[in-house]
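First, one chain by itself: the form predicted alone, in structure tokens.
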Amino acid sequence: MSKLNQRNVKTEGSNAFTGIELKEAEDHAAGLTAVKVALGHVFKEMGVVRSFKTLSHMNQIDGFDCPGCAWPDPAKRSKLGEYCENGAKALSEEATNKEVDANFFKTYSIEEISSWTDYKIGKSGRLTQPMLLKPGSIYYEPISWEDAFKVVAEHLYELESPNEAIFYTSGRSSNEAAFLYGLFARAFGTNNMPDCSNMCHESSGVGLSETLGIGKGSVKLEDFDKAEVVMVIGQNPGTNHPRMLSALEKCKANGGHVVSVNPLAEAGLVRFKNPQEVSGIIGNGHKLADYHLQVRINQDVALLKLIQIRLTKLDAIDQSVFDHQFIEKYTEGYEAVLAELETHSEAELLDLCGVDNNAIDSVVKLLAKSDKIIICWAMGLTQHKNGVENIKECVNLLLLKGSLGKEGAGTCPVRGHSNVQGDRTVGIMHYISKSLNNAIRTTFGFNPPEVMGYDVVKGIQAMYNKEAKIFLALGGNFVSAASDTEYTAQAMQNCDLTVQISTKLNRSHCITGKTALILPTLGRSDQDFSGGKQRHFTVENSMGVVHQSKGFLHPISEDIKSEPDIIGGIADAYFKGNHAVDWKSISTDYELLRDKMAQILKGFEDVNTKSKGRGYYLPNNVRDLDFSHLPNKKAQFTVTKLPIHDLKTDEFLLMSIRSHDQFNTTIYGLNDRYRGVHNERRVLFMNETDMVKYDYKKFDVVNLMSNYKGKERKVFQFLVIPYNIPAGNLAAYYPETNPLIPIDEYAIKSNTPISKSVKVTVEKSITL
């Protein structure tokens, strides 16, 4: 990339290959392996003594939230320990003894270190203290935290207009930190508020609440129990959410059947060996999907409509197939959504999803005699150009069998993110709540800004054209998560000031404005005191429970702030005590801070009682067949479009996936073992038929390229592994294939890119 601001730092590091091995792609997860993998991650990074006293806590009712996926818990608790592999990988990379400190940084400039692999980056430690980065300078050095803030808000102060600022959030901040977080950003007067939902669970959000009323899903953990067919679409849990193999395992012994909806067939809904049990360390454990459904890249929404049209057919016969009572009394759009679904024929959609038929007429089957119906989904739904129709169009399913409102039903977007969900509810959005807006006013005697703010493309397109000018970032890896990974870090660069509140060092470290500060914060696991007092905060999981979470380790360092004492420092400085709100009180005190959050936030009345011990579940509509919020009072159903890609001769459609070794962009290690790829990251997954018509050969190394509007994005140097995938399919980890992500092609409605259906071409690499 191009030289600014004195700096030639990079977007990405090195792409040597590191030593490929191929195995076989296991046919089940968790087990054994799992246990060591996990055990050799936490003892590594943190001690074995000290790894074990701090696993024994997480998870646990008096104990600290996993810092990885937002996975509910469950009422008993193991006592074993209440985590996954990678909730155990997750704590090791918070909690790990090396630390990245003033001599870090006057050892490696930010050029240096943004050539390392993200790997490389973050396994260097916890940060330990304020760094200031000044104009010009490609070090970073040590600042005192009143100054960090008087930073901040002078920066703040220079601005003509407070939608010159960009106040991000990812979803590991806790709801008060995040609250606090958004409070000041409608005080200083702006909804520039993106976050991270924007790049994954967006399109769910918008979907169910256009559909249901309410951006969440509608299930419970224990309707997992009572569930007769669970849906498992776009989502790969066992390395994404592990602690789900528990539910889905329960599930199936109570009679239940799961169906997987997936172009790869993923080893953790293959089989799962759960490792608190006998079978799962010396048995075969037990098989989960009974079908899997291997549907091409985002052809979800044709073989839910094929779905539809045999259940139709099924329904003339008698009307025993679809709930009518149900669909009389609580729905609307019913006649369109049929209507619509006869103008298709089941040999054009049969060929478009490429799904075995015969797969389908058994799937068909189950549901027709089933009503307690789960569908749950993750990023494989909702990062497409329709990604908000792919859920409009599960919740068609759902209605047409009324399988809402009732025990063993709903809807379930897995969250990716510990507490993504709870940001949202505690006021993170860049669209306007009047509700939240007079309660905040009535509240705290100032009025919030009514003009909608950027989300995360918005965001970086102000940024990219020199209209926002501050980027402040509570959390999160921005630069390598975002989409187009080069435009991303232009639109950074060109910001006056980008301030980091963050545990560890990652890229967006490297790739800042032209003054640049990280304000280290404490972790999940990591002990808040004030005043010789523990203090607590409370999240949200992905099923709509508030609990509370305690750390439990000493801080590593003395000289780190918690997330609401860094936002309430900031606001300090910028008011300087002259607004309504008291931010040092509020910012330090969070019994206090969660009274206000009472009097202002719908369902966190007593939040500071009821979050104790198990916690409490938030209201939810659907779960009441409460529709009172849409039109005429009714759920509704809705007409969808078939995705359309116009793929080119020599085209494929590639997605984005996860390795095991990886939870979002933090990487844990260079395996990815459930697939059979150890010690490499660059690899192209591709169907062998694909390899074959191509002239493609095992290991050959190849560049990728997507061309949008005339502009071509290209990533190199990625070795082809023979996969079953559909043919014209491939798939990459990200964040390597995130710059072929155009910033202006994303999900109508959500804007959430579409990192899991981009157009590519495939050349084969000239090494020298």
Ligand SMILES: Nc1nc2c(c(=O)[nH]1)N[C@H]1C(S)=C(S)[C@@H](COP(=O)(O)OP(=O)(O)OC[C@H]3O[C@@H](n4cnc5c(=O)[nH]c(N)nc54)[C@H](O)[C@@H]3O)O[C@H]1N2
Contents of the next structure:
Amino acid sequence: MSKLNQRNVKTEGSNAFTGIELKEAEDHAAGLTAVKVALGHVFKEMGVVRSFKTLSHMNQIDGFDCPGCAWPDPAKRSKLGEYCENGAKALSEEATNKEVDANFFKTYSIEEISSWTDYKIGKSGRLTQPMLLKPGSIYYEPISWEDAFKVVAEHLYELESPNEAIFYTSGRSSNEAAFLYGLFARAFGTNNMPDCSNMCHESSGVGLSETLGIGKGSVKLEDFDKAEVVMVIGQNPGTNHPRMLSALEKCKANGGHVVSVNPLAEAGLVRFKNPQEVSGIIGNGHKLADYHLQVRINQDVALLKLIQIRLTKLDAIDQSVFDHQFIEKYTEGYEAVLAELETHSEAELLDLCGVDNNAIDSVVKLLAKSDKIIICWAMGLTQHKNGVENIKECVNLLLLKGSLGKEGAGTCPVRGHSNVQGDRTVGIMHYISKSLNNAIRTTFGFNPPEVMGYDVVKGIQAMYNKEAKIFLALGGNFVSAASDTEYTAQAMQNCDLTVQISTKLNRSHCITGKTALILPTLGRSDQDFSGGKQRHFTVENSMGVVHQSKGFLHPISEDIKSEPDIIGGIADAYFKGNHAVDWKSISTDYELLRDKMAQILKGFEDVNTKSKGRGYYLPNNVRDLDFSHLPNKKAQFTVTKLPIHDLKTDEFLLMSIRSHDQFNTTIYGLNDRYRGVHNERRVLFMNETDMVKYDYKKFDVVNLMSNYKGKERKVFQFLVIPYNIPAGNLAAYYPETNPLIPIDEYAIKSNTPISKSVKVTVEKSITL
Ligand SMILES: Nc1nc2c(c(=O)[nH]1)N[C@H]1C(S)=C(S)[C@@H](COP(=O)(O)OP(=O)(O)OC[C@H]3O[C@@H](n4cnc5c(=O)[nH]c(N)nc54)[C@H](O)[C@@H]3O)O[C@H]1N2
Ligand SMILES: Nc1nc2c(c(=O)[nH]1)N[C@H]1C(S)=C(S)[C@@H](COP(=O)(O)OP(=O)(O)OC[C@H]3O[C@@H](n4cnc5c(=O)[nH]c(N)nc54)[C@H](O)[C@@H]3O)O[C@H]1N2
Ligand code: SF4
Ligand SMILES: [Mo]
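Could I see the form predicted in complex with this ligand next, after the form predicted alone?
Below is the whole assembly, all chains and molecules, this chain first.
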């Protein structure tokens, strides 16, 4: 906790313990408990009748898209309900009956709110009217929408250059809102469009674009039915993408195998009880992962190289293991990769990755005889210094096996936020897309800027150095989500104006620029009316399907606007009718807006019609094995390096992970049921031999420190708990551990903060 300038606002609430209880870690995910927990959350926030009515519309063809993760919906939707426990929690968090209104802000200053935990802040309720924080004040006051738009416009006029403004996007915005937001940023004159992707799957985007020519995955949901092997690397689907377990279950039922590569034995991968089947409610469920390779943090490259060396040796016998025809026809760089593999000894790689030798052999045998292989991954691969190379190593394996462009095979970066992939598709990016700029020029008649913008890290540094002065956020909780919390908080406070377009109250509404605005917006589940007509928008799921989403609930307040209406309002106040784009019309009429998107975006031709019903797949060159835009028109093998950590003797590698009861910075509750941790978030998962080595007992209170380039960063008060995690590795929850991650430690090429491999030391906390 620290005091920050101007206002005495805090980057963290009380770190008092909440009453930990440890139970057996659960060996299965979902089941009846999940049903009970899910309904408990929804009933509490929404009431029983409203809950059932609303849930019956979630993820249905004519309903609204789940505001949780980006996992796709099956073609045939279950009448029992097509959602998971955490989808129900995401809905209840958004559709709560509690209101954060002018009265709330009159009662509580931002100094007081910031002293609450993230859990308490989030539970305050939905934002219901626009609010203004004046310079020097610690109380938000009501403001009309018109005046709020003027405040933004007037601040924008005062900038010396458009590049002094930053337009952040979190991944819950619709395609329409994100497109309009990006269009306004470009019309205003900047490419400063950082987005949550920069902290998330950017390494996947870069790694996949450079090797396969598209920054997205190639598999479709039905490929899971046909896969022989699904590898799940650095991902915890039981918590973060729960309906993926149904896809894995189906894969297994059809004779496929599941391999988990993870420092932790995550519950969902061990055993899964499908709540939509009788066996899932009263039985033991099904075993999902056939093999669990318990890799050390950030040693996936070592493990994957070892697997490839063993496959190479098997292939040398009769050339039946690798797909030589595929390699010859579609790829480049095979020989270099093989030559590099020869420079490593198996013993060295085995020692580095720490995985059981027999388990590796079993997986090698399985991979040797299969060619329908899917590799899924998430933050366990992307949030490391070598995040991009982690992805490229996965691509190497798939290329060797020819496991691309055929059914049952391919890449599957499992996306986080429900529309994070769509936001990028429709133009939220800090780099330049020449084809997009040309299409904007032709369609709207203005020239988009051609200078590269800031991503998340560069944006924070620019605000810190006072090179950027205005920060707008289309959703998200920037202060708590970004790394180096103190630095980020200072960066925000250096701004002249910060604007948050949000559904729920969060810490970024308290740690603000000199002037701040809260602009409350409709969520996924809310009905969106204009001129007596209900509007709908579109989203894109993790597998590239664009489909419509139509809200169901009556909004909590008459004074909330849709995201496009807010962006249109700002743009109109800024341009005052003197611009090539008719901002009022395209922000009000989504059909018209989609017609414009159809003219500009590849794959959006006829989107108004095609997105109805189940939606449609966007083009994907990997599915078509078209690598014509890559060097020599070939998919690229990559020679990767082993990561170097140079750990001192008392240093650990820490991964910051999600509990089962949170969605990023939104804390649903204090339990991490699958890992057996109840009623506490301030925990540190530690290997028992390390506990003996360093003399820690269960529930000892410790502090964590990182020291990069001579700067010490520290977080206080964590309870040590013994856990099945490799020696030398630690795990604790995010966002509590974000203050430890230096702003300038990020993945090479993608700039994704190293949230999964932070070098830390541990000290006993002295409690007075
Ligand atoms: N309920 C819920 N759903 C969510 C979210 C949420 O917070 N709550 N967040 C959404 C978002 S934005 C995202 S990006 C996704 C995140 O989904 P995940 O990536 O599954 O989330 P994390 O908790 O960060 O988990 C990372 C996993 O990687 C493992 N891991 C860590 N380091 C390594 C490593 O070096 N190698 C390997 N092989 N494994 C490693 C961890 O043990 C953990 O199982 O989930 C989305 N869905
Ligand atoms: N240490 C560490 N840090 C991490 C990570 C990690 O694993 N470890 N993960 C990173 C990842 S993967 C991500 S994606 C980022 C997440 O970063 P963000 O996307 O910035 O954070 P969220 O917590 O998802 O944002 C939640 C807020 O979004 C707003 N919101 C919710 N729904 C809507 C909506 O429909 N519209 C609008 N306008 N607002 C809405 C609400 O006000 C809510 O409080 O965090 C990153 N930070
Ligand atoms: S898997 Fe993801 S999208 Fe599907 S219901 Fe659960 S949280 Fe929602
Ligand atoms: Mo994410």
